[in-house]
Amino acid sequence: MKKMRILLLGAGGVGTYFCGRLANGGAEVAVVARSDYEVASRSGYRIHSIAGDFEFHPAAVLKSASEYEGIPDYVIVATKVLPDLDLHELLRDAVRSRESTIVLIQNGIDIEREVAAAFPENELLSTIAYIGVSRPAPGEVLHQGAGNLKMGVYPAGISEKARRLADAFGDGGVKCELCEDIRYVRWYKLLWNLPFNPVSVLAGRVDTHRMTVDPGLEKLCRELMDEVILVANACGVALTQQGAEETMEFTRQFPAYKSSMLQDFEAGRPLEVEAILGNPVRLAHQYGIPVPRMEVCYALLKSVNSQKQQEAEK
């Protein structure tokens, strides 16, 4: 049986970790790298993991998808969801055949629609990562917590291609749960993303431990979860208070961890404001749902993000 061929777009901590595991399981993985290109092309990636350290030597390290030779079975997108990211442009050189399956391992709500419209003949797998991971240095990844995936066909269902990729992740030591209703899973993940990512930045660069033990911050995170539940319910997604309790307990048990948004903030990178906060706020307005805490966090985070980017450009 021929090797599964994978092309990774977005060689950050999340994409590098999971694709490194795929390579360990026997897949042929090529990587489009930017900031880590020189290091990765010379010596690959070193992953320091709670599940066991390993090295990831891609089959090819590329500067752009146009350099990829042949047709990949799966094109994995693990980039941040930012306003200036044109996914159609990013995928155009990578998706050359209807046989390639597009896999989005990204945060946020309502992020799949434009990709599905731009590539209607290609199967689209929406994937949610549960992982604590960072990049302490070029060519290095630090994996501190969790490390599993949930995946399903967009907008719904489970396919043979999804099963094949989930099995490949399993061969590499990653639990990948297939989900019939991936839309519900995305909203469930927002119960974590929407409170803990923005609050970690707005509260003065605090980690997950601080947000769960500080009474005021924990109360704010819980109230933001309540607003997520209201908006999800209005959209026909049956989130419950039990899900909020599970999310808070999961975070309490998690090692003290800087959220991905806080890592981006400290590194001077743009923040995923719209995918995590902007889209839910707009849906709340559409359905007439009051979300005052969400609106305040959205306004503050937009300002913080804009100010940070202006400073970085000076």
Contents of the next structure:
2 protein chains.
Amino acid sequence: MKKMRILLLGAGGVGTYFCGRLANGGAEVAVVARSDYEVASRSGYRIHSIAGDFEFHPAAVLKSASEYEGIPDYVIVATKVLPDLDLHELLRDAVRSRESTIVLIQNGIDIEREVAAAFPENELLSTIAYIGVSRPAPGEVLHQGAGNLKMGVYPAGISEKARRLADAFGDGGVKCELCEDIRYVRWYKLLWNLPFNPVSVLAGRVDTHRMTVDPGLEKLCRELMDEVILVANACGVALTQQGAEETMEFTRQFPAYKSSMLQDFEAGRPLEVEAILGNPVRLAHQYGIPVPRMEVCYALLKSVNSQKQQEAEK
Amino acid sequence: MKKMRILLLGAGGVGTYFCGRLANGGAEVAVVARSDYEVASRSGYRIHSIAGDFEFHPAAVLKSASEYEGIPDYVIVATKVLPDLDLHELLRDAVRSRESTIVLIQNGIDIEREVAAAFPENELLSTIAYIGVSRPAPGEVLHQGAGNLKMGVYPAGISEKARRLADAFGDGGVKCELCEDIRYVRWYKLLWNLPFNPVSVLAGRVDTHRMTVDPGLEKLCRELMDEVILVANACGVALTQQGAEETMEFTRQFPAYKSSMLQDFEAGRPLEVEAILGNPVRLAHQYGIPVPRMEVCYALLKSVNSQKQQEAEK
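Can you now output the form predicted in complex with a further copy of the same chain? The one shown was the form predicted on its own.
Next comes the full complex, and the chain you just saw is listed first.
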């Protein structure tokens, strides 16, 4: 049987971890690397994982997608969602045939729309990663928590290609759950991401425990969740108050930790402001839903992010 | 003629500057000093002022108000409004007779209520300072901008004692305007204080210029002003949209500078969260006025302040 051909764009912690698993399962994985290019092309990636360390030696390490030979079955995008990233340009060289399925493993809301519009003939799989992973040094990946995926066809459904990729993840040891309604899953995850990521930064660098026990912050997070539910419902996604309860309870039970946005902030990396807050605010405006609390957090976080980036450039 | 007798509690930059001016005008001023006690009792205060440097040698420098001999005509309180400050306890030793008039030179809203309740027989003058002043070292005061006062009887009116004190300020070279409706003046000033002080800290340490040109922050500041107007109106204070326009325009015209709250934040000093945000939010709740934007800023700022204080204590 012909090997499944994968091309990874965005070889950060998330992309490298999951594609390393695909390679373990027998797929032929090529990687477009940037900052890790030298190390990765010489000796691949070392993945230090709570599930057991392993190495990932890509079939090819490329400087650009244009170097890729042939047609990949799946083009996996695992970059952060940042304004200076032109996803269309990034994908143009990688997606040369309608045979290639585009897979987004990214955070946030409404991130699929532009890609779907730019590549209307390609199937698009929207994927959400549940994982604690970082990249402490070039070629080094540290996997510290969870490590599963939820995936569905955008905007909805489950396809043969989705099934095949989920099976390939399974062969590599990754649980990849197929979801008929991936938008619901994305909005459900936003119940966590939208309050806890921004508030962890804006409230003076606080961990998840603090956000559930400080009465003012807990109330703020709950009210932000209420706004998420209103916008989701306006978008036709049947999120309910129960999701908010579950998310708050889950966060309360979980050991205190720093949100990924707080980790990015403290490391001076740019924050995913638009995918987490900007897009939901714009959808709310489109549907005429009042979201004053989201708006305040959005204005503040955007400013905090750009101040931090200016400092970093000095 | 008998000299006017003043007792100053809270000998920070604001108190020392204005009481130094009163002494220049001929008043007999005693000061309760804390961190500056050693320096001030030895050699008084040096005031470096845009209006000309001068020295302030108090008639007495005391460790506590209980050491004060006789009855002061005016007890001036110029402390910051902070939760760990027990104003009642501070005033108890200073206010021994109904002859003493209490003068609050402090920021914020609804700061007079408790004092008025604790000393119902004493006249209470509510005073607002417009000044750029800091205390770079013990016994040293740096006066960099403005330097005038607005004063009125709390809750309203102008009295003979108010007139006499305003004249004494005038003799010392300070413009002190008497106001029939000092609550209006306080709410008017809150149109500036409530948006620009908290947002300057929360938006990643931004100056006033940035808050007027960043579209997201400008909109947020305007919307916070709208909420201030709603609460003021509910409290019977006839603040209008014109006040908001004037405040925004004034800030736009003024050279960029760091708000006093941002200066406090950067110096690791506690922030006046309750006087600026907490009290207006509580008044809003009392009158059933929705103030979602204030609430978000209040919850965030309170957390930022306590995180910062915890860091400082480490």
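Numbering follows the first chain given and starts at 1. Computed from a predicted model, the values in this text were never measured in an experiment. Between two forms, the rigid core is the largest collection of C-alphas that superpose within 1.5 Å.
Hinge annotation between these two forms, restricted to 183, 266, 36, 203, points to 183 (rigid-part boundary). Put simply, the small part of the chain turns as a rigid block by 13° against the big part between these two forms, using C-alpha fits.
Once the two forms are overlaid on the core, residue 216 shows a Cα shift of 5.7 Å between these two forms.
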